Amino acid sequence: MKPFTLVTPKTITEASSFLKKHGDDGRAIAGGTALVIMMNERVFNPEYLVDLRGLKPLRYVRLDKTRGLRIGSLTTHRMIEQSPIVAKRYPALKEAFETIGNVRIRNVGTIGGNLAYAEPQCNPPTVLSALDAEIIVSGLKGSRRIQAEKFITGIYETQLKPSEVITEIIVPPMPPKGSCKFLKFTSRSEEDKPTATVACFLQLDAKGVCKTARLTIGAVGPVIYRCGKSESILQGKPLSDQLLAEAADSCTDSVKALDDIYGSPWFKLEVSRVLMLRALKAAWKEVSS
């Protein structure tokens, strides 16, 4: 690892100013579970690390009756996994965070660091996209909102500007007759990085017709994929086993899978379709009961 200087800002403005000044020579660090590994492998060689751990006000899980779930960017995976609010109102979020690596990683890694790192094989972006979450980023020019599904633009690439840091994640309230499910597949151990992750959100109206469908696939390629064709198959129709199967079969139509150690493109797409069908059936069963 290349030697570096550690900077400990006391405010978001201080952190943003330093990152703006040093550009590619400076990187923000929170838990460090991902960045330190990449620095050891010399993928990243920053001269300065901006340690955000001192910004303790960014560590929280709160429920806002109007806006929904609010999570500070320095909240650890373990805090989200163990939150009673998350377990009761957003169980899919709990499922995604309790299966990140092992408990040692979850005790240190943060949701903001996970999103900013933008590694393809991550759980949170997939489920946050299905839940229609927003990522709040702050910089020298103020704050702005970015849809979770559009935040990651490529491998290790995001919409973050040089002076910006993630400050909060907002997940809308779960509506009546709404359900979200998250599933993942790992080819080796449960602690391994996933071959594929899928999430689906379904909402039915009073007559049992699908009012909203959001289907997402992650880990298979460089970004999160929204399954638009599958959503159009479901929305506005009474759900059935046949309709769910048709939607699952179409969910990978716009997905560009990568060939890597986690599987071939063909294998990743096959796994994604199987997982999506299981997730859809589980969500349908929940909203129909």
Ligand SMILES: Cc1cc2nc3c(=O)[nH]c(=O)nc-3n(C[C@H](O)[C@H](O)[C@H](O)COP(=O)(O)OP(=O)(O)OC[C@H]3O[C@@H](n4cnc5c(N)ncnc54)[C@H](O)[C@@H]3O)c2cc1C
Contents of the next structure:
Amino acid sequence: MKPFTLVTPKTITEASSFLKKHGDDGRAIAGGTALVIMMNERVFNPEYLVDLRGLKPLRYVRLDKTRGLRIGSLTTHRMIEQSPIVAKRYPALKEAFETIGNVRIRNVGTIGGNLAYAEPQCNPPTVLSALDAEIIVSGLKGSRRIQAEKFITGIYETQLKPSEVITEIIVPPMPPKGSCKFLKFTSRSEEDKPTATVACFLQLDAKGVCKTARLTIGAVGPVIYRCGKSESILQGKPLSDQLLAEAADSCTDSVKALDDIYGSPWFKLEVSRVLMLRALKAAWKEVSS
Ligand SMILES: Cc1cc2nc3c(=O)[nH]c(=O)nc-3n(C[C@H](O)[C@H](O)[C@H](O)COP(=O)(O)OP(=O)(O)OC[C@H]3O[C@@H](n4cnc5c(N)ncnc54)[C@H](O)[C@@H]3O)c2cc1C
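Pass me the form predicted together with the named molecule as well; I've looked at the form predicted on its own already.
Zooming out: every chain and molecule, the one shown earlier first.
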């Protein structure tokens, strides 16, 4: 690894100023679980590392009655996995975070680092997109909000501008008769990165008709895919086993799966359809009980 200088900003503005000043020679670091590997492999050779760990106020999980769940970007996977608020109100989020790699990674890796890393095999973007979460990023010109499903634009690519840092993730309140499920499949060991991740959010109205369906697939290709056709099969109709099967069958219609060490495109799409049917059935069972 090339030698580097570690700078330790005390505020978000200071961090953004460092990142702007050093341009391509500077890089933010949070837990370091992804970045240090990439530096060891010489994918990045930054001269300056801007250490975000001093920004302690960005480490929290809070429930805001009107805005929903608020998670500071420096919150570790483990803190989210162990949060009683998350376990009670957003069990799908808990499932996504407690199945990241292994406990050593989860103790150090942060939600902000995971999103900025934008590796396709990351769990959180799939579930955050199904939950319609927003990612708040701050730079020298102020803050902006980005929908989770649009944040990742390609493999290791996001909407983040060079001097921006992720500061917070906001997940809307879980509505009555709403349920979200997240499932992943790993082909080798449980600790391995996934072949496919799926999430679904379903909300029924008082008559049992599907009011909202948000279905997402991750890990199989460069970005998070929304399953628009499946959503329109479900929305506005009373749910049935047959309708869920139809929705699951078409969930991969607009997905572009990649061929890689996690599986062939054919395998990834088959796995996604099976997982989606399981997730839909579990969410339907929960909202109709
Ligand atoms: C063995 C192993 C297994 C793994 N398995 C899984 C898995 O199953 N599922 C999964 O989801 N993930 C998995 N991961 C990925 C892991 O979740 C990420 O490494 C971790 O989330 C990155 O967070 P970090 O805080 O360590 O980021 P860092 O390594 O510090 O940074 C990663 C990138 O994000 C940027 N960055 C960090 N924080 C911010 C911020 N607040 N604002 C802007 N940019 C920022 C950095 O500049 C860098 O480019 C695995 C990783 C390993 C090593």
